[in-house]
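Presented as C-alpha coordinates, the chain that follows is alone, the form predicted alone.
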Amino acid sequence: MIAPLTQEALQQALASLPDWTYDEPRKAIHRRIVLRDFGQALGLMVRIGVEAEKRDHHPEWANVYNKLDIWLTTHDADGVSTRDVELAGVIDRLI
(Lines of atoms letter the chains of each structure in order from A and count residues from 1; the text may use other names and numbers.)
(Lines give C-alpha, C1' and ligand atoms only; values in the text may rest on other atoms or scores of the structure.)
Protein backbone atom coordinates (compact mmCIF):
# COMPACT_ATOMS: atom_id res chain seq x y z
CA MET A 1 0.00 0.00 0.00
CA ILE A 2 1.23 3.48 -0.86
CA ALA A 3 1.32 6.18 1.81
CA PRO A 4 -0.18 9.66 1.48
CA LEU A 5 2.17 12.62 1.41
CA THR A 6 2.82 14.44 4.65
CA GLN A 7 1.53 18.03 4.81
CA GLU A 8 5.10 19.27 4.32
CA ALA A 9 5.67 17.04 1.29
CA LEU A 10 2.31 18.10 -0.16
CA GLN A 11 3.24 21.77 0.18
CA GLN A 12 6.61 21.13 -1.48
CA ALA A 13 4.88 19.27 -4.31
CA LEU A 14 2.40 22.09 -4.86
CA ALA A 15 5.27 24.60 -4.92
CA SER A 16 6.72 22.64 -7.85
CA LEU A 17 3.30 22.43 -9.54
CA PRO A 18 2.15 26.08 -9.53
CA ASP A 19 -1.00 25.44 -11.60
CA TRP A 20 -2.32 22.85 -9.14
CA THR A 21 -4.18 23.44 -5.87
CA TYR A 22 -5.21 21.18 -3.02
CA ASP A 23 -8.91 20.26 -2.91
CA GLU A 24 -9.42 19.29 0.72
CA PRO A 25 -12.90 17.72 0.46
CA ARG A 26 -11.65 15.41 -2.31
CA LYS A 27 -8.22 14.88 -0.72
CA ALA A 28 -6.85 15.58 -4.20
CA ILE A 29 -4.79 18.00 -6.19
CA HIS A 30 -6.77 19.89 -8.83
CA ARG A 31 -6.07 21.77 -12.03
CA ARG A 32 -8.44 23.49 -14.44
CA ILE A 33 -7.22 23.76 -18.01
CA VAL A 34 -8.94 26.04 -20.50
CA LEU A 35 -8.24 25.18 -24.12
CA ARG A 36 -9.20 26.70 -27.46
CA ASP A 37 -12.17 24.41 -28.16
CA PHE A 38 -13.70 21.01 -27.50
CA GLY A 39 -11.47 19.22 -30.01
CA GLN A 40 -8.34 20.46 -28.27
CA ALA A 41 -9.76 19.44 -24.86
CA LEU A 42 -10.67 15.98 -26.13
CA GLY A 43 -7.24 15.52 -27.68
CA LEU A 44 -5.57 16.42 -24.39
CA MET A 45 -7.83 14.00 -22.52
CA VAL A 46 -6.77 11.19 -24.85
CA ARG A 47 -3.06 12.00 -24.37
CA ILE A 48 -3.50 12.15 -20.59
CA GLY A 49 -5.47 8.91 -20.68
CA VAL A 50 -2.66 7.11 -22.49
CA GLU A 51 -0.09 8.29 -19.95
CA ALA A 52 -2.38 7.46 -17.02
CA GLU A 53 -2.96 3.96 -18.38
CA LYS A 54 0.81 3.39 -18.67
CA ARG A 55 1.09 4.23 -14.97
CA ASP A 56 -2.08 2.37 -13.94
CA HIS A 57 -3.11 5.58 -12.17
CA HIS A 58 -6.23 7.29 -13.45
CA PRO A 59 -7.51 10.83 -12.92
CA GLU A 60 -10.94 11.95 -11.91
CA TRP A 61 -11.99 14.57 -14.41
CA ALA A 62 -14.78 16.61 -15.92
CA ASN A 63 -14.99 18.23 -19.33
CA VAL A 64 -17.34 20.96 -20.48
CA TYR A 65 -16.59 22.19 -24.01
CA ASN A 66 -13.09 23.71 -23.75
CA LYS A 67 -12.63 23.30 -19.98
CA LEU A 68 -11.01 20.30 -18.38
CA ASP A 69 -10.96 19.86 -14.60
CA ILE A 70 -8.60 17.20 -13.29
CA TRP A 71 -8.37 15.82 -9.75
CA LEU A 72 -5.58 13.46 -8.76
CA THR A 73 -5.79 11.38 -5.61
CA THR A 74 -4.66 7.92 -4.58
CA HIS A 75 -7.66 6.10 -3.17
CA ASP A 76 -5.49 3.36 -1.63
CA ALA A 77 -3.61 6.06 0.29
CA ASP A 78 -6.75 8.04 1.14
CA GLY A 79 -5.07 11.18 -0.15
CA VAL A 80 -2.39 12.58 -2.40
CA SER A 81 0.66 10.39 -2.99
CA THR A 82 3.82 10.52 -5.06
CA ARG A 83 1.87 8.85 -7.88
CA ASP A 84 -0.38 11.92 -8.12
CA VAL A 85 2.53 14.34 -8.12
CA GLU A 86 4.24 12.35 -10.86
CA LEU A 87 1.12 12.26 -13.03
CA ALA A 88 0.53 15.99 -12.48
CA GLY A 89 4.04 16.66 -13.81
CA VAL A 90 3.33 14.50 -16.86
CA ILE A 91 0.06 16.38 -17.47
CA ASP A 92 1.86 19.72 -17.20
CA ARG A 93 4.37 18.60 -19.83
CA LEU A 94 1.56 17.51 -22.17
CA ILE A 95 -0.08 20.94 -22.17
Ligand code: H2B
The other form holds:
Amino acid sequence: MIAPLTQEALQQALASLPDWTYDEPRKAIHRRIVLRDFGQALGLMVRIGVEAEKRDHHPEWANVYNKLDIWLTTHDADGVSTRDVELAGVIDRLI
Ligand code: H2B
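Now show the form predicted in complex with the named molecule, given that the preceding structure was the form predicted alone.
After this comes the whole thing, all chains and molecules, with the earlier chain placed first.
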Protein backbone atom coordinates (compact mmCIF):
# COMPACT_ATOMS: atom_id res chain seq x y z
CA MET A 1 0.00 0.00 0.00
CA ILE A 2 1.28 3.43 -0.94
CA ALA A 3 -0.03 6.73 0.39
CA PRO A 4 -1.60 9.38 -1.84
CA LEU A 5 0.06 12.80 -1.93
CA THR A 6 -1.31 15.47 0.41
CA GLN A 7 -3.04 18.43 -1.27
CA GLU A 8 0.07 20.53 -0.64
CA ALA A 9 2.45 17.93 -2.10
CA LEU A 10 0.15 17.53 -5.10
CA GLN A 11 0.16 21.29 -5.75
CA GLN A 12 3.96 21.33 -5.50
CA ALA A 13 4.22 18.43 -7.92
CA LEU A 14 1.90 20.14 -10.41
CA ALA A 15 4.00 23.30 -10.20
CA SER A 16 6.94 21.24 -11.48
CA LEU A 17 4.81 19.58 -14.21
CA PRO A 18 3.32 22.54 -16.13
CA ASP A 19 1.72 20.37 -18.82
CA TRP A 20 -0.28 18.33 -16.31
CA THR A 21 -3.49 19.23 -14.51
CA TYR A 22 -5.42 17.54 -11.74
CA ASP A 23 -8.56 15.70 -12.83
CA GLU A 24 -10.67 15.62 -9.68
CA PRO A 25 -13.28 12.99 -10.66
CA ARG A 26 -10.55 10.58 -11.76
CA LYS A 27 -8.21 11.44 -8.85
CA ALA A 28 -5.49 11.60 -11.48
CA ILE A 29 -3.09 13.95 -13.17
CA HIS A 30 -3.85 14.42 -16.85
CA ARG A 31 -1.95 15.49 -19.93
CA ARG A 32 -3.16 15.68 -23.54
CA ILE A 33 -0.53 15.22 -26.21
CA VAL A 34 -1.23 16.07 -29.84
CA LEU A 35 1.05 14.29 -32.28
CA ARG A 36 1.41 14.57 -36.05
CA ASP A 37 -0.53 11.41 -36.86
CA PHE A 38 -1.54 7.99 -35.54
CA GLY A 39 1.89 6.47 -36.20
CA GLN A 40 3.54 9.06 -33.96
CA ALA A 41 0.93 8.53 -31.24
CA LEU A 42 1.33 4.75 -31.39
CA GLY A 43 5.11 5.02 -31.28
CA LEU A 44 4.91 7.21 -28.18
CA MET A 45 2.47 4.80 -26.54
CA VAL A 46 4.89 1.94 -27.11
CA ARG A 47 7.79 3.90 -25.59
CA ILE A 48 5.65 4.95 -22.62
CA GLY A 49 4.42 1.36 -22.27
CA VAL A 50 7.98 0.04 -22.06
CA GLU A 51 8.82 2.53 -19.29
CA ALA A 52 5.56 1.76 -17.48
CA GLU A 53 6.32 -1.96 -17.53
CA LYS A 54 9.84 -1.38 -16.20
CA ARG A 55 8.35 0.57 -13.29
CA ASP A 56 5.31 -1.69 -12.82
CA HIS A 57 3.24 1.47 -12.91
CA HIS A 58 0.76 1.88 -15.73
CA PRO A 59 -1.10 4.78 -17.33
CA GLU A 60 -4.78 5.07 -18.06
CA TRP A 61 -5.09 6.52 -21.53
CA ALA A 62 -7.25 7.16 -24.56
CA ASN A 63 -6.07 7.57 -28.13
CA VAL A 64 -7.99 9.03 -31.05
CA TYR A 65 -5.81 9.19 -34.19
CA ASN A 66 -3.15 11.79 -33.31
CA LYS A 67 -4.40 12.66 -29.82
CA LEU A 68 -3.29 10.88 -26.69
CA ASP A 69 -4.87 11.59 -23.31
CA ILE A 70 -3.00 10.19 -20.33
CA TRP A 71 -4.21 9.99 -16.74
CA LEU A 72 -1.84 8.92 -14.01
CA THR A 73 -3.26 7.67 -10.76
CA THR A 74 -2.18 5.01 -8.30
CA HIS A 75 -4.88 2.42 -7.84
CA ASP A 76 -3.18 1.08 -4.71
CA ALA A 77 -3.35 4.58 -3.19
CA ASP A 78 -6.77 5.59 -4.53
CA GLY A 79 -5.20 8.84 -5.71
CA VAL A 80 -2.04 10.46 -7.00
CA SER A 81 1.23 9.26 -5.50
CA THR A 82 4.94 9.88 -6.07
CA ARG A 83 4.86 7.05 -8.64
CA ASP A 84 2.57 9.14 -10.85
CA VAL A 85 4.77 12.20 -10.51
CA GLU A 86 7.82 10.14 -11.48
CA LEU A 87 6.08 8.58 -14.47
CA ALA A 88 4.82 12.01 -15.61
CA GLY A 89 8.43 13.22 -15.61
CA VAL A 90 9.49 10.19 -17.66
CA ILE A 91 6.67 10.80 -20.16
CA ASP A 92 7.59 14.49 -20.48
CA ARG A 93 11.16 13.48 -21.34
CA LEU A 94 9.98 10.94 -23.93
CA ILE A 95 7.91 13.49 -25.86
N1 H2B B 1 -0.39 1.01 -12.00
C2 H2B B 1 -1.03 2.01 -11.44
N3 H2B B 1 -1.26 3.11 -12.13
N4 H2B B 1 -1.45 1.93 -10.17
C5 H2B B 1 -1.25 0.85 -9.42
O6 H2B B 1 -1.64 0.82 -8.26
C7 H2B B 1 -0.56 -0.24 -10.02
C8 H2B B 1 -0.15 -0.12 -11.36
N9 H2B B 1 -0.31 -1.34 -9.35
N10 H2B B 1 0.44 -1.15 -11.97
C11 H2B B 1 0.54 -2.38 -9.85
C12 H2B B 1 0.54 -2.46 -11.35
C13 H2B B 1 0.11 -3.69 -9.20
O14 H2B B 1 -1.20 -4.03 -9.58
C15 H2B B 1 1.05 -4.84 -9.52
C16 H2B B 1 0.53 -6.12 -8.92
O17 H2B B 1 2.32 -4.55 -9.02
